[in-house]
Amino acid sequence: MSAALEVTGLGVRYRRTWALRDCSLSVPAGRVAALVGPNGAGKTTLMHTAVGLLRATEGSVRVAGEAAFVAQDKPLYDDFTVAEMLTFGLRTNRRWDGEAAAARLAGLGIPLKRKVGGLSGGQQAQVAVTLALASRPDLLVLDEPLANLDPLARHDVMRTIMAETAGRELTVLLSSHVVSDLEETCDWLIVLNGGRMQVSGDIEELLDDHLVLTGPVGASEAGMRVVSAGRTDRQVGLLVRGAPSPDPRWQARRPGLEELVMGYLRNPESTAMPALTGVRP
């Protein structure tokens, strides 16, 4: 597999504060990667560095090909019509597929003569994503593209992203606080916490490599790699990586994506970076 995005020992510092430190990951080409983490984890900093809006203090970031970026506030000119936004895109991009963009907006029922400021939040998000796609990027970076959208608009935007990745080898990196929005779309997971990388890998492989265990207080935890734990007076719940303890009192099941993410976020010291090998630059 070739790497669409490769980050090596990345650190970004704002004055005396490190927003990112010692971050390394590779995202294979053609993947839809979910970037998750709490507020202040460094997600936007990582994205800005990947597309060249910030300079790394240490380490390096390499993108194979061209990158397009859509910021969380979906920067569009409210007084422009949608058609004028397409013209603006034509004049500011080396690679531009205006016909496909116009056809896509028409299919979404977004009038080209309508001013951007008169569109709904979901329509504005679709215009912003369409402009980014029209530049024919190899890597599409989306910072909270679903923020402030209703469930139907979120579904429509995610469906657009899926259609584009199915049609060509486009790699997508998107951040979101709503893990459920990512489950049916993303196939690669990156968890960033406190400016450091906790998880990077294929989602199905990560889920297969973890178990949720429930059992009584006193059940043996010997030999287990515990990611996070929750305890009551009578019961213990664990997220573990790898094989469980042979103690038969444990009940085991495969975690869901949200359980996996929350388990790591609850314990910033835990890491799972199983899929960095085998991705060549």
Contents of the next structure:
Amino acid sequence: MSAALEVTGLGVRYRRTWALRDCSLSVPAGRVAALVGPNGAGKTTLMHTAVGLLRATEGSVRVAGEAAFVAQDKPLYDDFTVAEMLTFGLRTNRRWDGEAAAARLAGLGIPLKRKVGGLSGGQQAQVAVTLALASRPDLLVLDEPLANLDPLARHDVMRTIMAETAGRELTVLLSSHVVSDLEETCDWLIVLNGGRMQVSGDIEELLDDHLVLTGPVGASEAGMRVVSAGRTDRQVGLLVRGAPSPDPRWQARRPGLEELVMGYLRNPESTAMPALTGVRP
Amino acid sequence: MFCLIEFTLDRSSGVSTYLQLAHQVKQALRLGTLRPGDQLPTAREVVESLAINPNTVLKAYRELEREGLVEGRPGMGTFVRQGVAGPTLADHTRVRRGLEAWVRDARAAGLDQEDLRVLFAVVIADLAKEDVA
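Form predicted alone done; form predicted together with its partner chain now:
Below is the entire complex, every chain and molecule, led by the chain shown above.
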């Protein structure tokens, strides 16, 4: 499978502060990748670098084909009508499928004559995503596309994006704070924390490869790769990668996506980069 | 295209999405709402209504294909295989009427819903044992 986005040893420095350091990842074409991490983790910096808005201080970012970007503040011109935004897109993009865009907006019931400033937040998000898709990108990068949207609008925006990925080979990279928003839609997970890459891999494989263990204090942890641990006086809860220890006192189950993400974020030293095997020494 | 089956998702069930989709197809086959030769909705159609990853739909269809229930025809879609026989509609209606009469009888005898479920499960298990023996 060819990579749609390949990041190698990437570092980005603002003045004296490194926003990203030593990041490597590879997202296969056709995937919907979730980029998660706390505020200040470097998510926006990584996306800006991927779409060419920022230059790498060290290392490299390679996108196979064209990238389109929807910034967090949904940059539209409030005084433009939706139709004028489409014309603007036509004049400023090399590739442009205005017909599909107009049809999609009509299907969503968004009037082309309405000024962008007069649309609801959900409609503005739809217009921004539709404009990005109209440039027929190979990689669609969305910074917090679901922030500030009500549940119905969130569902509608994701429907638009998912339908596009079903129709043609499009790779999507989207960031979000809310992991539960991503559970049904994403099949690749990237966890960034403090400017460093913690996880990059296929979500199903990651979930299959981890276990949540609970057991009494003193149960053997020998030989296990512990991602994170929570302990009380009597009980231990672990997120482990790979096989559990044979101690029968452990109760094991598959983690949910949110548990997996939280487990890594709680322990920034843990990493799981299965997709990078063989990519770097 | 007119869809023969409308998928729904129970996001709090803990059952993975692809299994829920596959289960709903099997259920529709059992009830006779899907029959041999019928086309399943395309990945795009499912995705447009549920806002889920298209690969999830394809995974559900692959699972059904592995079980021999459906077949993918390149460039055309996924279809219920010939020879996948659910009960005929007439049989279904007849058996259902009998079951309704049984449920009414049991209620009249003072059994509640949970009693009915347990009794039903026990009888199914017992008959299965007889078949084996």
